[in-house]
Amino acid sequence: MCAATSRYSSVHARSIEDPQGFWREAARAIDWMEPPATIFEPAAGVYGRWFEGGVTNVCHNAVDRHVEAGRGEQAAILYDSPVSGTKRAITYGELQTEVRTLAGILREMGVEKGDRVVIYMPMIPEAMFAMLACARIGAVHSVVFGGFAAAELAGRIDDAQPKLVLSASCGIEPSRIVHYKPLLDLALTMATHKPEACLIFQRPQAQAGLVPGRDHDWATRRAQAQAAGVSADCAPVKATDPLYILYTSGTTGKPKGVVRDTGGYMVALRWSMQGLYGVEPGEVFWSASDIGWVVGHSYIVYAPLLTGCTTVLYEGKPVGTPDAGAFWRVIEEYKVAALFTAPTALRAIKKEDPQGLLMRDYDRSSLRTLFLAGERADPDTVDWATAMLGVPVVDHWWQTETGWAIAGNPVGLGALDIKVGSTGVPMPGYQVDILDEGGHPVGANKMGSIAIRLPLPPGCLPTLWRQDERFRESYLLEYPGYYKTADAGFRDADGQLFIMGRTDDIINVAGHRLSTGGMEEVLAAHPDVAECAVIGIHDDLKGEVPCGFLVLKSGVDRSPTQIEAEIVALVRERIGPVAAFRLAITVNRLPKTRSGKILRGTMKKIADAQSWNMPATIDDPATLDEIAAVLSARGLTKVSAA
């Protein structure tokens, strides 16, 4: 569909010259104990905030809602699990059961409206029973990605302060069983905040000791409180109250908690389904994420049930579990309408099965539309999948920060035509401007820094945990009036956004600002290469100079090296000489975070000989060992990790 037939323009028009009017509306499509006395009230919190007066309540909006509807029947969690071999479906009715019961088991243990619970789990059901028994009675829950490092476990407890912890014996990977008892332990000692108690889910996979006293089986008590009867109701919850707090990966210091608010999130997560993802209620969206990120918390978790959809739980990786077949068979077993995945996702499968035979072996035709978010999606890959899939390949841009889409190409309203390499154009309530170092706005197809204007729409972050003024000066001060994204782009002449990475990856080579993510365009381009990063290495002479790390496709049995000369001759050719691109690098595999972002800043610190901290969030470690092996055998050295 065109632009002519879509009717983008017109709701975002509305949505930015009358925000209240627009929201007013949205919010009819939640239900309210009482409705908001004011829709956006500018003098409060730090910019303003959303559906002020309102109370209402998550779970109940989520779960309670559509059992009395009628749809108790309907599968709200579609649990599938390759990794342990276990498949199960939750019914709305059976969901709201479960969530009853463990809500009444944390007012048992003494959690109470406003009180934090830490949630340190695995990919099961009960993770999310979790997070929606802490909404059911107004306790805000902090999800730290299971198996996370001891130290940024307790970093997150003291930030946070938790009366509990619900954490599971042990995760599985592919090739090994995570025990997350042991590092919970760990953590606790090393908190100087020390919860009241912690309810531990035993995975048959594995069995944790217990503490005498702090530690309670999960089962256990469950049977307890199902035999007594135990349960609690929805409790009124103020909109502008926290829902959650979720820290954002690679911090330093002292942690960043993001805050999400009650109201604003549901309104806005429940306009994106439809208006954005264009799927409907009793349909099946799956979002091949984790819990522990926020694209888990908005559209694995809240965004489907909120909508009366049936979600995908899915324990597994996109290869390996058992083949890169594996996405293929879970969208024609539940009949997927909607993926959600990461750009990382789909280059991995394509490096494994380049072809797509491994698709040919599945019915594939429920699936109406592809999302990618998370990480830059480079055009080969966008090609690639809608090539081989037959369906729209939407790349759509947001935040920890946001919780939920900034720009996409909205489904729902009409979509517009799909430019390659774009991320769309802005959602309802969101002003976004490109700005020069000087922090004005720049014309079409101008690099700069992209700022959202204030107010932040329903939905983004009114500030972070308990800390107000590190909110203002992380995000507001730099640009007056503006939310500073710390990303970096530029927008054509049709109002479509181009994401080329964040602030830190615009290079200066010998005074021309030039673009990383332009570069990797042109790496992905090269028919041998399944995914690659580039760098700016610093450089005595010019300032910086890039360095392209290449991963090659399998069964590739030409030379490596004649590989990368073809490689700086292609970067030499679509971008000129002004790159100063010389250096190109084939490595096995580049280090990635849980959720799969490239760790650049961690390489360039390598590159550069700087010192530098293990990330929290890298999934193996000894992926900076190779990088360093290789950048060492090329003539530079690496400093050892502090």
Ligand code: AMP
Contents of the next structure:
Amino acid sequence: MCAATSRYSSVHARSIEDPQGFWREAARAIDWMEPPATIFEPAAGVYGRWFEGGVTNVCHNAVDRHVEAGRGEQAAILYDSPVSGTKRAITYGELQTEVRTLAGILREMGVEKGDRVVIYMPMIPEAMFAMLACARIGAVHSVVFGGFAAAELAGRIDDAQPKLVLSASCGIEPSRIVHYKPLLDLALTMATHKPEACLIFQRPQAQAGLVPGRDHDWATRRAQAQAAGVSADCAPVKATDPLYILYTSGTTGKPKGVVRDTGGYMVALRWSMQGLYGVEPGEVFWSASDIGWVVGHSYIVYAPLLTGCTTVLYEGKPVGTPDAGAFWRVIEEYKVAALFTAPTALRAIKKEDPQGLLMRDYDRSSLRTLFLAGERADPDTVDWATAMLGVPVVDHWWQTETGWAIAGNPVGLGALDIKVGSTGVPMPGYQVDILDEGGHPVGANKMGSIAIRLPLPPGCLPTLWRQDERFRESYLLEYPGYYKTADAGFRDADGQLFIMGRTDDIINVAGHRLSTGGMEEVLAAHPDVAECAVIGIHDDLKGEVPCGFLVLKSGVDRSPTQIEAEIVALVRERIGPVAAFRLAITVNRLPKTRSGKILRGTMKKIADAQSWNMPATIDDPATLDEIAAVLSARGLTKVSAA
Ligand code: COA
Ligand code: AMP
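Given the form predicted on its own above, produce the structure of the same protein in the form predicted in complex with adenosine monophosphate.
To see the whole picture, the full complex is given below, headed by that same chain.
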């Protein structure tokens, strides 16, 4: 379908011209205990609040209402875990029972509305029960991705100050068992804030030691609660109350606690399932992400369940569990209508099965659309997937902060022509401008900083957890009246957006968002390191990988190779394996401007074999040649100055 037949233009125009009317109508898809008195209150919060006065409950909308409406026997969750050899279908009725019980246990353990609960769990159904149980009683969850190290977990615990931590004995990576409990124990010794208790789910692959008086066994508590008829009903929660905090990389080592509210989030997600993804209640939606990321929060857990869909919870990888046919098997087995994944997953599959031979073994006729996000989708990968799968491949752009897509191709409204390399058009409520250095909008096809006019639509963050000022400074200050996305790109003459990269120190490694500034803090903490710089360099599989440059302190006589190995281990220990930090390179000096600013951008261009010009402000031009020579000696680049 093309622009002429899609309803997109009129729908988007209406959302901008009459936002109150547009979102009032969208809000009818949600059950409210008290309908909102106002659709948008500009005087509330940092830049206004959506659905002020509304009272509702996310768990009711995601679970109970579907049981009441007759979906009790429909699968809510299809858990598929090739890494543990487990499959389990959980109906909406069973989900309600589990969540009611767990919510009752949380209450028994002293968790009340507004209290925070940290969830540090692998991709198992209990993690979803935990999120929904928090929502049921109005507690604020904060899920921490399993690939982070203890120090990262400790930082999040200190910031969120949870009453309780929910965890499991282990996660399972294809190459190893990840023992969560020792990481949690270490994090709790490092953290200043001490939660009152931990509830630990024991998986058969590893038995966690429990600390008497603090740790509780999940299965025992569940059995006791069931025997005693413990359960909790859905608590009334204000639309503007937080549903969760999700920490994401900021421009320093200290992550930002993105706050998600209750009412606006539900309304936006519910709209997106039909309007953007074109998926109807009862259909199967699969987001092959992780619940530790925003995509997992929104499109493994909340959006599909709010819509009465069946969601697939996949604990595995695109390749190696057992092979590059895994995704196609899941599509056939569960009749998946829409798949959402990161381009890196497709690159991994393409690398192992370039001819798509494994696809032929599976019936993929249920799949209507493949959605990509999380990092730039390179045209080669999109073209390959389109040719192999024979379905539209839709790239769409969003951030942890927004909670749902800023731009995409609205399949549910009638898809627009796909332009490979573009992430589509702004979704309802988003007014996206490309700004020049002075903050003025630029015309078509001109690169600039991408900013969203305030107010942000429902679903986006209202603030950072207990840090209104940091929220203002990080996002609102630079371009008055706008939210700064920190992405750069352009818009073509048809209004399609092209996202080309970040304007800050964030890099995207295999679809995982990481801060190079955070890594530099770790490198700088090594006793032998005088100076350092970390940049993201191109990687065919992961999109980008971090590469650290070290200048050693004078007088250090230990072998640079050994120090480099220690640095690699240190990043893994402090940030976690997810950082995929394997390249540490010792250099004599770093290229700098005369005012002492490290020329990271030029270093990246050299490493990525892009053409580069000698910066006019460089202190000593020879330093860049030295970097090029070092990279070349390590087989990391081949290019010289233009
Ligand atoms: N718990 C513990 N460790 C984890 C983890 C988790 N949940 N997830 C990843 N790790 C570890 C990996 O085991 C790996 O460890 P290693 O250094 O010992 O090998 C390390 O973190 C790096 O992981 P990753 O970058 O994911 O690389 P990989 O080689 O394991 O897998 C892909 C590569 C492309 C298959 C994988 O990254 C992938 O599927 N990415 C999709 C990402 C995604 O869905 N993002 C969400 C946005 S939509
Ligand atoms: P995260 O907060 O982890 O979702 O990461 C958000 C960042 O990932 C964005 O600011 C972009 O830099 C990048 N990103 C997400 N989706 C896309 C996309 N479709 N195309 C290009 N970059 C993207």
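Residue numbers count along the first chain shown, from 1. Think of the rigid core as the biggest set of C-alphas that the two forms share within 1.5 Å after superposition. Quantities reported herein were computed from a predicted structural model and do not represent experimental measurements.
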Exercise. Would you say Asn57 moves its Cα by 2 Å or more between these two forms, aligning on the core?
Worked result: no
Problem set entry | Residue shift check between these two forms, rigid core fit, Pro591 Cα at least 2 Å | yes
For this session: Would you say whether Ala27 is displaced between these two forms, judging by a C-alpha shift of 2 Å or more on the superposed rigid core?
Result: no
